[in-house]
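A lone chain, given as structure tokens: the form predicted alone.
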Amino acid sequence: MQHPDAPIGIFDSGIGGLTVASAILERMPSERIVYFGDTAHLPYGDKSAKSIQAYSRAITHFLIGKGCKMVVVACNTASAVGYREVKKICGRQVLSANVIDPVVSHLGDQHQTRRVGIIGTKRTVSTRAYTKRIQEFYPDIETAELATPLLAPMIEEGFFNNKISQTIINSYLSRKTLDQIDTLILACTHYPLIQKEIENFYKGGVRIVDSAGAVAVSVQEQLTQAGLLNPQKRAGKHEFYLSDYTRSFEETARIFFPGQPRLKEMNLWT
């Protein structure tokens, strides 16, 4: 059985699980986190399952190498096509969540919504991961899904809250798909260091959900039924790891980690 003052793995392709795990230590500041970045291998968008899965396995078993009470697939497209897989690996011994069924079960608090524009990379929309969930629980709810492959590596790369970030998000958001939504759902990780520009196109007309602050609270939930939330006041030291580093990675991280990351290499694939 794991204890209480064990870290909580937090896995996704690059910077955009980061988002997560800010959500998660500005709700549970006792808790201890083990981050992997998986940017040898990003954008997972446009990588088969099968690799998404081999990808999702390695990292799991890597966290769980360090001790982890818990994995969190920071990661839409790997928490779509990997998730089984990671679940399968933790077991009971493990608690393991995905970006995908807190942000779902949230809409169920929102009376007002009718039609539900989605936005992602190729592979999770794709899978359809989102519409199904959405229409087991809420049959009424209709849904429109947007593949937009350019915003993840845009994002990775630094552009973004500037003029070309803003043309680019503008035009994704202006194609006919997404016509009369009244909520929009940021379908990857990457896409809350955008949603301010997101927000500037839509002028308060849409709701924006992202799927950080969701899965903070299903976090804290799991944690809390299973008594392994850190009693301890002070957060032990985070440990970052990504599997090829990257300059761009290392300056996001300190937006939200400020004099914190250390980051170290790991290729898990040598």
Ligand code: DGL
Contents of the next structure:
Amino acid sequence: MQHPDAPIGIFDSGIGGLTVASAILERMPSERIVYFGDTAHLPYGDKSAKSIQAYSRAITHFLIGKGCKMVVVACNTASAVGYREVKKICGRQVLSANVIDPVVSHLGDQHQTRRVGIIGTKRTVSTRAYTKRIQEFYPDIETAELATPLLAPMIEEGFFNNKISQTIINSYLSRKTLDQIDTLILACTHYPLIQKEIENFYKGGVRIVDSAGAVAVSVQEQLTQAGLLNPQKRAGKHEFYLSDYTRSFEETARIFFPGQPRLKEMNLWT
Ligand code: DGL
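Would you mind giving the form predicted together with the ligand, to go alongside the form predicted alone above?
Below is the whole assembly, all chains and molecules, this chain first.
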């Protein structure tokens, strides 16, 4: 049986999942997290479904081994191709969450949505995971998916809020596929780091939806329902693991957790 004091496990290919981790902690400051960034295999977006499933399985076992009460797949790519396996490994003992379902289930809350653009990695877009779920919930909403493979590696390397990143972003967002959209889903957890540049491009004309806030709400709901919210008043000590140390991860991690992250290298595959 799980205990409310146990940490929440969160994983991504790199820093993207930190956007989700920080939203979770903002909502539930007394929770403790164990974060795993699989930088050795970054970017996930270019890998086969089989490889991403294998990475997701190994990380899930690691997080459960660390005593986590919940495993959050804070990566759209792994959510699209690997979540079913994560859920199976978690079984009834450990809660789990992905980043796609919470976003889709709240999409219709704002009524004016007619045509939704979805930008994400090549793998996420190839699965059409968003389109399939959106059509299930809201058959009247049109979707337009666009792979934007340069963005996650660019962000992971620390290229955001500068001229180079703005040029690349503008070039992707100008593609015909995204014409006439009224809403844009950031279907990659790295993208909130370039949200300002995306907003610069649209100048308020398009609603931007990122998954972090919706996922935090859904994590809180699940923990509350299971009676597993941490009752402590003070934040616990978080743990951050990387499968391969990178300086850019460390630098970006400090944006979210100033002074905090003491990163531990942990290669689960050697
Ligand atoms: N942050 C990831 C996502 O949400 C993956 C980026 C990548 O490794 O390609 O899809």
